[in-house]
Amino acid sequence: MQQLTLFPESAPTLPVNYYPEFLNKEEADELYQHCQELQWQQNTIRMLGKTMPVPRLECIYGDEGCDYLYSKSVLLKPLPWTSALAQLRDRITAATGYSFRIVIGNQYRSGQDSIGWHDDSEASMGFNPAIASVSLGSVRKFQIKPIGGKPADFWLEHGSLLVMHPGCQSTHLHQVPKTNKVVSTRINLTFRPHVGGKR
């Protein structure tokens, strides 16, 4: 599996690996398509007490009773695993060692769509979580920063795996932010672990 730092040498080394070609292009546009039919919803969340939309659409498959609760508000129930989300999640488990139990489907339907500075830390990963990002469709930024730090930008391409370790919610944020330019539908598939529901 060929692998690229993420950033320069230059820069403080970092818990993350980026695999650019993680699925060849053929294995990116099937799953593609078969994320088309994933049942995606638009969820709201509560943010400086007042409630608005997801600027994204969301989808949640993974074990019986994992449910993901976010930002204290956002919460998802996983549909069962489908066929190729499942595949993938094994084939992401093999190359990495790390093993999950859901995986959360984010849809940026345009530059318009994005998240914001955050870690992924709930309670219900477990501590110090490894989570594996596979992206699809359309190339947006990602910037990842120390706490306090500056920002390294990165352009996540379609097939591409990023591998965010253990420690690094605990010590990094990371945004997709929103862009004026012209872009398609980018899909984000991220798989998690998860500390509860029925083995």
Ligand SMILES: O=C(O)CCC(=O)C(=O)O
Contents of the next structure:
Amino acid sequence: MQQLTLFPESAPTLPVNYYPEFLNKEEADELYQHCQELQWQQNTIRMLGKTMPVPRLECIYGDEGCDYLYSKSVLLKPLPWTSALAQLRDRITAATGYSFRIVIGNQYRSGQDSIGWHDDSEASMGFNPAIASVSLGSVRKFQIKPIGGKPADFWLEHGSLLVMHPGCQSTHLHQVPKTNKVVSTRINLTFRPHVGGKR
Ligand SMILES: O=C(O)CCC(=O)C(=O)O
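Okay, that's the form predicted on its own, but what's the structure of the form predicted in complex with this ligand?
Then the entire complex follows, led off by the chain already shown.
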């Protein structure tokens, strides 16, 4: 698998790996089409005493009972794996050695859809989760920074895989910021472990 280390000098210790052509164009196009059929939902989040729409669409697929609560506010209940998502999960496991029980999809409809600085350390994923993130569609900037440090930028391409290794969620924050550039839809699939649900 071809791997690109994008920031060998400026950020030698980033706990991530980026594989720009994890899927070839045909595979990525086909998966993008499949993702159009997934059950996307507009969730609401409660922050600072206010309820507001999450600035992107979301979906979740995975093992039965592997519910996922984030920001103490948004509860995602997985639908059963589609065969395309299960195949992709197994392929990522074969390539990385990490196992996953859910996949959360994010759909960024325009440059105004985003996800702010955060880590993914929900207890339901267990201690020091590895998270694998596949990008499809328009390229968007993904930023990652050590807590209190400077961000490094990745441009996540159609068919790419970004792996956040165990420990990353305790030491680093990441985001996909808004952009005023005209960009069309981007879909992101984040494969995650889970300690609950039915085995
Ligand atoms: O869209 C992305 O690349 C990142 C998604 C993300 O940060 C998340 O789902 O927690």
